[in-house]
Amino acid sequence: MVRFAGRVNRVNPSAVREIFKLMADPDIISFGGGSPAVESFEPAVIREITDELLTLRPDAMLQYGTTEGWIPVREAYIEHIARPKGLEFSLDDVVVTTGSTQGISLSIDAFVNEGDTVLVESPTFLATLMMFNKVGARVVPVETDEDGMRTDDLKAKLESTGARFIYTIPTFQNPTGRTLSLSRRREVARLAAAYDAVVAEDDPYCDLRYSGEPLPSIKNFDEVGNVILLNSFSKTISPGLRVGTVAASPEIIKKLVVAKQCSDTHTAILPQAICAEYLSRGLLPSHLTQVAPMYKERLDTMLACIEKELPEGTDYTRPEGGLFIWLTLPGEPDMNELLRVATQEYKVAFVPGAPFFVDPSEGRNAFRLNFSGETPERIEEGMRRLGKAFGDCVR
């Protein structure tokens, strides 16, 4: 019998990826993924850019590249993403990754040893919890409220655990949709400096804002170089391209490059070049302006349906952007049984909340809904189905 490595045995399959398998069923209305709307894709634009790249620079597009990333996409990120947000980086401050998930993984490789204590928001992105579990880290949750991670509890946990690594999704957080307040962003940077801790600031949703005012990143307040800023083009251009970026001090970037050389050598050149051209042509701002009303309509539709269709006493977040709403049901429902009933009998999917917590029992009555992937009409129908499924099981 084969013997697997302990680090793999420590990790359970992703609840979200398992639900993705259900999406092959056309009758399923899925609120379970985290995908951008297919209507937001621009295949004609991507095709035009791709054809031009393969016509003018075929050898470069089909060849190996440097681990640090295609220089034009790093330059485009600096000019069109970072600088408008008040961030100044050089090429030595940026590495291109295969999606921002790889950026998280490389950061963990560089800073977290087996047995090390790391701090995360509670709840947090389940894939990151899986990565921490794989390397054998001790994961300690930090309490959150409507303004995101509570910095008083962060300070207490830094003092009590000696943790030197903090993971946060400050804007339209996954899974809750909450946004870390401006004052807390400053405080996170200050605490990281005071306690010599690294902050992995995972910010893939920051440009998907439908109301309210944009906030500076935690990196904007980083005075000592402790903050690693992770971004992605998956939610804004295309998840299929699998292109993300990490911006940090040159000292940190050098270590991430070494870690990446042990992973995939380099991110594929053609997707990087597509993103570089997309940004350099100035297409992203107008694209975001076009998709924001569509996403807002879907968000507003789902919020209205929660009030109308779900059991009385259901609590939920009201995000100003992003892709997710976080809900808790009254009582003590069996969320796994609810998911079974919802998917098998009512053909509607969601993600139970337990996998987003260090202690799964804390999420026993919680769940996450994604509003971006379905039309308003299908959201209304799906929420009617969900209300019926919950009505059969929640008393």
Contents of the next structure:
Number of protein chains: 2
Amino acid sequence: MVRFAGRVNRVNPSAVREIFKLMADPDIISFGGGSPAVESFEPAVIREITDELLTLRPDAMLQYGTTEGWIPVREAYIEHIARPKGLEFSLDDVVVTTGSTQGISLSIDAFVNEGDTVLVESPTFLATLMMFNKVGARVVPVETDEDGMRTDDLKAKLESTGARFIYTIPTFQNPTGRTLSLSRRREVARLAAAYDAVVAEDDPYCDLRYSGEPLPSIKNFDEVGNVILLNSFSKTISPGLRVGTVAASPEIIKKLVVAKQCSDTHTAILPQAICAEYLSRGLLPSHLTQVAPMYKERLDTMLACIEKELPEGTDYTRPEGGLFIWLTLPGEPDMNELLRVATQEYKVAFVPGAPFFVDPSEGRNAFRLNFSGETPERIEEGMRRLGKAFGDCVR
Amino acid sequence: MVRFAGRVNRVNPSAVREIFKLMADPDIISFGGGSPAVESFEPAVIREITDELLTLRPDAMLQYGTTEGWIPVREAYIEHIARPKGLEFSLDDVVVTTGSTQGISLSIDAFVNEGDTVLVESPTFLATLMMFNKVGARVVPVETDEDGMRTDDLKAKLESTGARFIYTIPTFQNPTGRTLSLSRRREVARLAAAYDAVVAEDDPYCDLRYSGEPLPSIKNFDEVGNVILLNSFSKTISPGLRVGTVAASPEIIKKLVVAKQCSDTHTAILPQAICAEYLSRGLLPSHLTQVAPMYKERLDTMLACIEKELPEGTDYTRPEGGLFIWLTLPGEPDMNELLRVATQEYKVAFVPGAPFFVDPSEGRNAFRLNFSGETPERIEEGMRRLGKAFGDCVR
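Could you drop in the structure for the form predicted together with another copy of the chain? We only have the form predicted alone so far.
Whole complex next, starting from this chain.
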């Protein structure tokens, strides 16, 4: 009889696993994932870049690399992603990760001991809650509103809990799609410095803006070097390549590198080099300009369908970008029963809200919809089905 | 002032970092790494496979995948790697990892709590020692001889420590190059079952055999489902692709998948698909037949040079495969001073033995040489330099 460590026994994967399974069913119209549109991928460009890399740098592509990451992708991130946002980094400030998920995981490894208190937006990314459970952290939710994390509550919680680690998704947040306001970004940086707390700023969606003006990162207001900025190429180039970046002070990066040595030695070279070449060819800005209208159409289509198909009194967010809309149904629906009916009887999938909360009872009548993964036609059909499913259940 | 978690403060990366830095110097002849020969890579084949994958399966290559891994690579592992060794696995028995390192890390995540006692060969893979330090495990060394881990001492240590986790590299071990004998493989499985311990069988070198007969894995003798078999494509296809596999009971795989969800969501798809296609095309057996003589020549060259160039009384192993030779110098040399002289004055690198031991004082006069990464000519030149360096220091 094998006995598992507390670390993995504390984590309940069911919510995520269930969604994965559903997405495998081709008949299902899925609003459940967090996937970019396959129509946004550029396989021909990737193929041509890969050919060139394997022709010109074959040994480097196939041999071991360093834990810090492929230098050209760190340089390309610094020049093409960070600098245009007013962020100046050197190579020592950046480590490449196997997707943003690893960036979150390494940050937790480096800063959160078992029993430590950490602060998160409520609701927040469910995989991060899993990671906090894995290390045995005490997770305290911070209240949010239309402008994201409420900094008055953040201050109160920093004061009352002594937490020294703040996890936030400031832009087009997962799951709500909400964006932290400019003044609050400044205030989060100020409070973190004042209370000697580290901020893990998870910002994978920031380049997917369809309306409104771009905002600076919390990192732009970091005067003491305690903000860890996590970016990803998953939503802009390809999630399957699993390449993300962490930018922080060299002191922090050194510890993240130690944690990464103990995690996967280094990120696969070819995917790193593909992202480096894609960026250094200057392909990202035009790509983002091309995909934004496509995503905006999907977002607008879904918002219109919510009005048309979902029960009266359904409350929902109106994001300016990203991948998600967050909805709250009137009354006291049984969300798991709704998911069962929607997926099994109407072949449409969504994610129930409960797993995004520290206290799942809070999310009972909420759910998350992803609008980026399906075409407008499929969104309309899927929302019709969802409306019927909810009609059956919400009486 | 940022305060780091005990996890990363417990890990001292210096030994590994130092070697990485040295390998970056092109003038240095490096016997320090654990890299396969670049001459063994097949970039043209990889390029052709990648072209086909990005042409025929573009969406699948670039979109998110499942945590368990790309099904074709799990199927190919089962058919082309496991079955020929007499191991029968189903898809539920296999998870794909981002290199073997992640397989070790996930196994520790799933089974080792802070303060738990674990057993390892002495000496053992230094990165694994780093991982055990990271989780705060109590690491107890088990004595080894020419036939690998001594099972009488393993039994005694299981008895005396109550350890429930055994880490072993049974074939062409890192750092010694030694191989666990057949009878001991059977005995390790038997003892692990008897004492209700889990065995992490780390076997990345098993397919690199240059003489002698292949041996079954410890997993072949696993009757209770407590052996975790870690394999890797790093030493046979390419380390830069970062693809490895873990084979264990479905109950264990489920927990490893939970840990992996919290680590990097999934391994990059393209590298997984490249390995799958490489295997299903049946390219591995002929590749191994081709590289074995090349590696054997490098091994034999280095063994001859040890006799010729190194101080009399130098003791060393004579591996039948893998990448490493383990040496012990006579007297009481200062190994760090030796490394300094060798690298700075003679431009040749090796790895001091101390970091491979739980108690570094044990490894004072030992060191590891990698023979796979350099050509026979460079091996002869490098060993001459090493002889001179040791001549300067060992008086």
